[in-house]
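One chain is shown next in structure tokens, namely the form predicted alone.
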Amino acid sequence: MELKDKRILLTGASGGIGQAIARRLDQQGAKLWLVGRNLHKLQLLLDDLVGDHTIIITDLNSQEGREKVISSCEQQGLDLFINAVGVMDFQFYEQQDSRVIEQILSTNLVSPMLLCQRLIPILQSQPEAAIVNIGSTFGSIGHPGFTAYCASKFGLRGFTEALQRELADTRIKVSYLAPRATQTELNSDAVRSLNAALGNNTDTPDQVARELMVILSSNQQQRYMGWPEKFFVRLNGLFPGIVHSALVKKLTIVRQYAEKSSHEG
């Protein structure tokens, strides 16, 4: 997809890999709509960017946030929609407060869903559209610590794969990224510290944003980010204990920074 002043909705912009992708767009030449809940930092990003640009301050999670964000699609049309918006939360599942498993789900997946629907008729009027999710090697793969948030990256992988399916005699493009750990504001102390001491590799928010430049210029269907990480995606679909063993055996440690979590909450 050329993207010189193509329309588009980026939510999630507030954030480290919204930011990052906003100004790899911004670059190309392309008209956004950055869409956050922190007004102090879409204001600093726009302040930064080139282009003419629309910040929309909502909550997503809510019916009129979300009406919000599709009237002034509707009013400018709209050529390409990338969800970036995603929360996380490192503890173990019996120590997790249900109102943070509610707003998990709520804005990783249940929210990003409720406004595809509404602008899919949208992008459908345009003579070239695209949908891009940004997921996780954790919508794959199933992590100890972190069920919550793979409950709903594995939902927003399963809604891409049907998606792209049901859109596929249409005229938009839907694609699904999975980035690895990043070093974006989710990570807790506990997490970047988790990492360190599992060995994991961490990427930039600007790696990702590369990585969706290569999807948008291939009309790739899905990409994932990272090595060992993709062989363990695959590994896992195809050979799911021999993972399991692996993260099993990591179990003690991954206990160890849930509780250091526990107490920095």
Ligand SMILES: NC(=O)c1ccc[n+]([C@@H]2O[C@H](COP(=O)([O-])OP(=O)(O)OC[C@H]3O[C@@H](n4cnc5c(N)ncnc54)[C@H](OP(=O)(O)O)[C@@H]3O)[C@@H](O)[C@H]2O)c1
The other form holds:
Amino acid sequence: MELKDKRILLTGASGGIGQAIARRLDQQGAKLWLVGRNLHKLQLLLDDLVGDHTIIITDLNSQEGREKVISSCEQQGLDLFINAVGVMDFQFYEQQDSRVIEQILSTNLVSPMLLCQRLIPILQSQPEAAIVNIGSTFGSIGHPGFTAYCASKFGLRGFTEALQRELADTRIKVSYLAPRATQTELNSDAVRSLNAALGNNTDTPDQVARELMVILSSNQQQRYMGWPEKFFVRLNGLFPGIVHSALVKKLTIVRQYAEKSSHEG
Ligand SMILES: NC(=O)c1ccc[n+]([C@@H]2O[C@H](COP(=O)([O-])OP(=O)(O)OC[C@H]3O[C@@H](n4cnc5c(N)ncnc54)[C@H](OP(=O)(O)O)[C@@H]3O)[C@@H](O)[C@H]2O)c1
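After the form predicted alone, can we look at the form predicted in complex with the named molecule?
After this comes the whole thing, all chains and molecules, with the earlier chain placed first.
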């Protein structure tokens, strides 16, 4: 898709990955609606961008908040929706607060689904349109300590795959980008320490933004980031028992950092 003058809705725009995506899209001459709750972060981002963009401050977990976004898109038209919103909590599931579980599922899955449903008719009226959901390696591999987050991202991947097929005979292309661990504030100190202890590689937000640009310029429906993570995604699909054994061996370390995480919280 040629991005110049395209009208793009970017949720999670104040986040680490969202900001990197906004900078890349700005360089391409797109017109952005930058959605988040943190006005200060969005204002700083806007000051750094060249193009004429709009900030929308809203909580996407409320219907009112989503309506605010939808009405802007209805008025101005929309070519592309990039869903880069997300929350994460690192805890063993039995210890996790039920309100946090609801918040993770609402933010990462239910709210993006409800927003997408209302945006589809607006996107349909364009000659060329796209939806991109930012998932995660944890949308394909169930990882201890991230049970609710994994559930939300598995759900987002399933939603994206079904929608891709449902919209296959329309002008809307639907894609899924799955980053591995990325250096943003989404990861608490405990998660960063866990990644270091497990020897997990991390990417910069701009590496994720670059992968997104590859998706937008190709016909790829899904893209997984990082080696060996993308290999483990495949392996888990074909032989989940092997990945299960590997992760169970790391359980003691994961538990140790999850306990640290519950003390942080
Ligand atoms: N970082 C990683 O390791 C990693 C790895 C794989 C996948 N991902 C995925 O990549 C996406 C972006 O993550 P990130 O690393 O950039 O996280 P981040 O820096 O924590 O940013 C999260 C974004 O989500 C927004 N948000 C959260 N709850 C919201 C709500 N109720 N209403 C509106 N906006 C809300 C935040 O807005 P405010 O700050 O303005 O509230 C922020 O813009 C997420 O889907 C995440 O799951 C991240």
